[in-house]
Structure formats: structure tokens, C-alpha cells
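We begin with a single chain expressed as C-alpha cells, specifically the form predicted on its own.
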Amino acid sequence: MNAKTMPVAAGSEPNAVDYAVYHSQAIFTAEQENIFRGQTWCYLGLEAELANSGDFRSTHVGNTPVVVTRATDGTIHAWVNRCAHKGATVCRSLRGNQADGAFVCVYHQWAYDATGALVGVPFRRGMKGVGGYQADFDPAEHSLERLRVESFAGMVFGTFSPAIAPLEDFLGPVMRKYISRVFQRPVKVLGYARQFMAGNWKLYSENSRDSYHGALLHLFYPTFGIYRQSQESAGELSEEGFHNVFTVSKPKGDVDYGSFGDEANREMQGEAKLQDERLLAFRPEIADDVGLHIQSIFPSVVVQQIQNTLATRQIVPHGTDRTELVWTYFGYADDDEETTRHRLRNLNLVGPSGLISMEDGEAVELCQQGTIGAEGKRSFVEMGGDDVRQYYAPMGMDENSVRGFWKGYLGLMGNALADLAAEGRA
């Protein structure tokens, strides 16, 4: 068995992936420690969601529940949403504002401030000399578990690692450039959507990096002139391989929908006509002609600009076959009313039931279902070669970024997977 066909758990190259990685509970558990709680920065939200003192957002880092907050001094904090007393969930709301800055566990009323510090314990000294904690009880030793928090261009990230390099180094210059492209000026949140998929988080991570399927699975793209393989496009990866970005320039000249359809391998059945073609209108607002920007930041977020839709997609793994995708839609803070209405129309393209993106969840579930019982068998990820290149153009006929994902994944998980394989658990 050569390196290109060995199972991932035995240290393969990233072009042949053992299907066990989508189903093994042992691998999923190891991912939580080695990736999500390891040497990575995970997306927590947008600064625009925490505009005011007391604002908070409940989220996850891997399968660990986390709350991100803005304290009275304006600083942003994140802590594990697990009471230090009995492990109960402290914050039970998705988002909001805690005006008094206190987060109180409903079970025994232990109270924490926005930084996660324990600030109140009922009957700490007992009553009339009875009960209570011992005199040496120190609230500082019973605060909530905290994450390091850093922001870049209005995106907030957290890490459990005390040793990892700063966020900007983790992102690298290429990813910073493209994040700054989308977050070129202050943003405002327009809304949210939550999508649940009966599939492994890595299948969606591959999907967001897979340009090969774009105009094949999503027939809306070629039918209505948003994307086809012959358009000017490019892909770039970080040095580690696990971050990537796709950009596709808008079509040159007038769009001939018929010619777009001619380039597709399949056609939409029935009449392919929109009742409101304003949905497709693209109003360039950045100093380039890019109409599609899909950027995957390992391990947990996708930044997108499709036409005039702007969004982040946060990947939340709840189990080997349960993944949640949290869509946060936004516009620019200085958008006028008409621009905001246009963005809201454009949002019909994306999200769980979007005209473009609704097929992705189905593809994830099909792969999850199809690989049940297929441990030891492998995928074949060699469209466009078997190497990983940091820059490639055009895109759409390769799987370079998918191989980049697995290159980065193995860099973090290789030793753990080898240990599990030696123990017969992967």
C-alpha cells in the first residue's frame, strides 16, 4: 500500500481519505481536543453583534458551548457556558443584552460578570453560623473557563490555546487581504438562519472548498449567469493549506443565459425564468469586478460575497453525523434603505433554502449516508492533480483546496489519528 492510498489514520496524503473520519466517535473526540480546543483560532461572531456594553452571543467552539460578551469597558470576552458549580448551562439565550452585566445560573444562582468572573454565590457564608463554604473559598478559583479573544476586521475569534501565535499570524497575509476586502468598512447585521445537516462537519468543510461541484450541482449558477467554469476565477490557499479563498469575476459584457446553459453538463427542468429578475442584479461596490467570493477559514467559518449578499457561515459540529450551520447576514453600516432592500432580495440566493446553496446540505447528507459501513475504503480526491498548490487559476475543474483542507487537518491530527489506528479505534 503506497502513501497515496493509505488510510488517513495511518498517515496518508490528503488525496485519499478513509471514510472512517466521517463516522468514528473516537476521531470526533480527538478533533475536539486537537483542533477546536487545540492550536487554532475559532470564529465566535462579529463585533457588530456586540455593539453595546452588555451585548452577548451564545455560540460554540467545536461542540463546546461558549458565550462571547462585551464588558462595560468595551472589551470583548468569551467563556465556556458551563457553571463552575454543577456544570449547568449559564446563559440560555442565543443573543441579547444583559444590562446589569450579570450572567446568573438558574440552578443555584451563581452569578458571573461579562468577563466570566464569579461575582456572587448565595449563602456563601451560610446563615446564622450554619452551612456555607469554608473561609478559604476564593471566587477567583471558580470563574468560568475563559478563551483568549482577538479580532480582525470586525470578526471575533477565540482560542483555548495559551501558546498559539496571534490571530493575524494564524490567518496569514493572503486570508487577511481577502477578509479585509469583504469587511472594507463597518457592517450591520441584517439577520440569521440556522441549518441542520445529518452529516459530518468535515463534509461541509470540504464542500465549501470544492469548486468542482459549483456549476454542476448548483444549476442556478450557470442557468442565470452567476458562475460558469469559463469565467475569470482563481483560488488561493494559506501556507498550511487549510484556509482558502475562491474569487470569480462577473461575466464580461451582456449575459446570454442561453450560452451559460450550454456550458453546463445538465439543465434545469422546465422553464428557467425568474418572476423578479431584480434578484440577480449585481451592483459592484468593491474596487474590483468580483461577483463571487467564498473564503473558508479553518476550522469553523466561511466568509461569503455572492452578488451583493454578505454573510458568514459558522460550522458547529454536534456529533459525527450532526452539523449546524449558522448564517449571519450583514450589510454595510452606511447602506441606504434601497441598498438594504436589494441585499435582502439577494438573500434568496443563499442560506438553507437559497436558490444557489440549498443543494449543499443534501450533498453532505448523501455522502454521510453513502459511507456508512465503508471504513477502510477511501475517497478519490485527484481532480487537477494530487498535490496542493497555493495559487491556481482558473478554478472549477480541480480539488486543490479540498486537498489543502486535508493537508492542514492532518498537520493537526496526524499523531492522534496514528495513535487511534494503533489502538484499533480509527
Given for the second form:
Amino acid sequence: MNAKTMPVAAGSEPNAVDYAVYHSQAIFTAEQENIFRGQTWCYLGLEAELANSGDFRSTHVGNTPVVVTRATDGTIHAWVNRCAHKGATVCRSLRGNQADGAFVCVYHQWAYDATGALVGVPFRRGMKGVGGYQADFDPAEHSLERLRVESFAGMVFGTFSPAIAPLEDFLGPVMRKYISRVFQRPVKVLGYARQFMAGNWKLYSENSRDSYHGALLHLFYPTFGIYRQSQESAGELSEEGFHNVFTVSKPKGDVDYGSFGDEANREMQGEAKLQDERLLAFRPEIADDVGLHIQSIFPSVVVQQIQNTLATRQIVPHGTDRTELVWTYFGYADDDEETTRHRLRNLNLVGPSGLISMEDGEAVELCQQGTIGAEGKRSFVEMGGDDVRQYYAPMGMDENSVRGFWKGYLGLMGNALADLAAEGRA
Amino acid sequence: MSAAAEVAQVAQSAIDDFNAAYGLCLDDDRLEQWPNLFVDDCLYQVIARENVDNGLPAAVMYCDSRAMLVDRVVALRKANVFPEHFNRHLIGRAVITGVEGDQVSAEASYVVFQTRNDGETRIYNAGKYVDRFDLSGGTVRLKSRTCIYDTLRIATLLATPI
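Next block: the form predicted together with its partner chain, after the form predicted on its own:
Once more the chain from above appears, this time first in line as the rest of the complex follows.
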């Protein structure tokens, strides 16, 4: 095979990825099949959002609209938000409580219960002997498409795969340990923010795993002279490589960003002083000194604790260059009013307006724009080596977790990418 | 005319003038002057309507002191990276919702258009201000401004204030 016919995208490796993966519609479609509706568990929401029976929340698995519900018996269910009759959207609200437990499609009033079972069809027998469905019409064959649902530590996940191992196995022991750290006690939702990026979902997935950019793109800390070399950091990956977590422990030493400033290309100013330091105040509330915990669960959610902010960030891929990030902020159920106010103050650091994180949205778009017309060219992901290791410390000088993402991604997509390439479609 | 009605009439024009100046202050990139439009012990927040409607407090910006507004501006100037852009505020006539001495509550609809380097002007953020003004001492300053935005999908990020 000469260079001209070499499969594009199929030639990707964890340390060198064909830029076509951000732009190809065929790859995007294959991802929905192989990843989001394939052998993965996707985050649907928090149990805390479904406190009462009848509660529901609209969500997505990949680009597929899904509703997650709590039924009258307390169990949690998820189904594709697509009427079994004509494919219309059944549930039109973002969230709420369906007190009578019925979800009725407005088009022809087909009614489903919270589990997705079809429970009512108007004029099923017709009227006065005219019309209606055939005698062998079986409502059980016309339920909403259901997902398997499992929860871990209050996070609800769903999968389309009948074959995939239970959620706990998919997460693995390392991820479970860290999820349990954040969800150490019952949580309450504080609110939402939604951010829409003109970029591919994988650019954000790389970003949340990339500790190299942390203090280089996000200049808030060094600008205010808060970058501290003495902080301890570590990163861990799941076995497949595609989940990761990294933590940074509370700074212990004095301000020292001198050597960092020498290395970085952009000016490290450092002379600015924060006028209101409550913004950054950190109150350790878990039995460790970890002030930053960012955990990316493949393929679609990030769990974070940054200072006293707690959040999930759900990644919803709407198109090759359209990605929505749904931030769900929470605190602990037993927070008093003052603690909540402290969290709200800390929330200035994160989210779409986050003083230490807003740049991520811009980075995603810059990579999307910069790789237009670059199919066949590959990225260079070799900071800290070209392999994938399960443990890395200190963080910041490596792209180990980004390679881990691609290793897992290519594992799930490998054949699909090769097939697309063979057909000349990607 | 009752005393309260008289204050409301004076407040109406003072607040409309203030809001017009507030918008231009931001749109003309005079960010350093923006914190001066607030009292020291102020509250400024930008919060999604879906949160307000559901009684949820999380805001994308939550500054409960003027010092925190100053910190925002310094961070924007020196640290933060965001798409180069111009904003354009259109602020509707204020509706006075309460008068207590020289403390006046008001609400006003706003739209922020944003133009980035591609030259296209987009509706970036639409919503309403829910305000408490301090009209004492012959000046108008904000005690609190809550920007409740309808535009739940924030395009890329929200850097400069609303």
C-alpha cells in the first residue's frame, strides 16, 4: 500500500492521531455505533436528580436522546426518547416529575410508563368497528427502546449493550475508589451550566485528560502568583487506559513559580494580587489534602472536585464539530447555607466562566479550526513518552492519559476505522 | 403624588440612564470602570434561568464583593484566554419593582450580541437583570445585579461580564 492509498484515520496510534477523527462524518456515525451505543456504559445523571418517584431528566447517550426516570417502585430506568409509533420525541421537558407516571407522546397520545412500557394506544380497537389495529397488535412489542441501567455511588449509567459486563467492572477498582471519594456522602444538586463548543467531543475528552496544558493554558494561578511547585500530583489510568483520574494535593510550600516561568513561553507575571481571597479558600472536607481531582470516565463524563466545587461534566456529541458540555454542580446534602455560599464562590473557578478553566472551550475550538483540511496529518502526543502507563507522578509533564484515551478509543473503533478507510470514506 | 411615587419617577430615569451607561462601559471595553458601578458590599451573579426557575443557586459567575469584580477584571486582562470579540448590550427600559427610601429594586431585559473575528454578529446571551440599586448620595450604584440568562447554551465560554 503506497502512501496515497494508506488508510486515513485507520493509521492512527495513541501517540499520533489522524486529524480526520475530528472532522469525518463517517467516523462520527461509527462512533455512535461502536462507542456510545456499543461496549460502554454512558453517564445519564445523578440519583440525586431523581429523588422522588416520577422524577425524570432528559439526557443523551452520544447523540441519542434518552430519558432517565424513577418509577413508582423506586427503580431507575432509561429509554430512548423516541415514540415507537412515528419516532416523535415523547418527553419534551428537560426535567420534572411525572406524578401519574405516564409519558404521553403528544402526536397520537401513545402513553408509556416510567419503565418505557407502552400502556395506552388511543382507538386501539377503532371506533364502532371501523379502523383500529389488527387483533394481533401486541403493546409489549411497541415499548420504547430501553437501556440497561446501573448506578455506582449515586452516578447513574446506561448502556445499549446486552453483553457488556456490569458497570462496576467497566469502571474498575481504581475509578470506583475515586468516584467514591467525591461521592463520599449524599449529594444535592446546586444547578446546571451548559456550554456549547464548536469542536469535536474527543478534543474535550483529550483536554480533560491532559495535565500538560494545565498551568500553561490556564494562567490564573501563575498570574496571581499562586502556582506552587511543592504541590503533589499523581495520575492513574484504568486497565484499558480510557478512564483516568488525576489529583493534586493542597499546596504545602511557599509560592515558587520562578523555574516554571523560565520554561513557559508566555509571560508569567505573578505580581497581581487577589483582592478577595475567599474566591480561592479551600476547606478540606474529605480525609486527604486533595484540592483538585479530575476524573474522566470514558466516553462521556468527567467527575471533578476543584477546591470545594463538585461537579459532573457530561459530554454530548451533537455533530463532528458541535459538542455540548453539561455541568451539574452539587454539594453535600448536609451542607449548611454558609457552606453552599462558599461553594458558589469557589464555582467562579470552574465552568463556562471559570477563572481557571474557561480556556478549555477555546482550546477545543482552536484545535477544530486548525485541523480543517488536515486529514491524513497526525497529532504528536509524546510528552512523557509514547507508551501508556497506569500510574504517573508527578503530573503536568506528560500526556500519558491522552494516549490512554486513544488506546481505548482505537480499541473500540479499530475495525470500524479500518473498514471506513477501506471504503475510502474516512 | 406620594413620596414613593416621586422617588420611583426619579429612579426610573436615573436607572435607565445608569443601564445605558453600564452597557457602554462593558461594550467599550472599559472593564476597569465596571466595578465602580457597584457598592463595595455588592452581589453580582450570572445564572441560568433553568436554575432560578428550579430554585437552584449555582451561577457561572458569583461575586459577593466589589473586590471580587476587580479580581475578575484583572484575570480577564492578564490571565484568561478567550475568543477575541466585541459585545453589544441592548438593555430595555427598567421596570421599578420596589422602593424603600433610596433603595430601589428594578428589572430590565437585555440582549448581548457578540461579534468575533469571523465578523458574524450572533445573539450571545439574552436574559434579564434583577437589580437592587442604591440611590443614596446622589449617585446610582448597584447593590446587587443578577443576570438571569435564557440562553442556556453558552457559546464556547463566558468571559466578559454581562
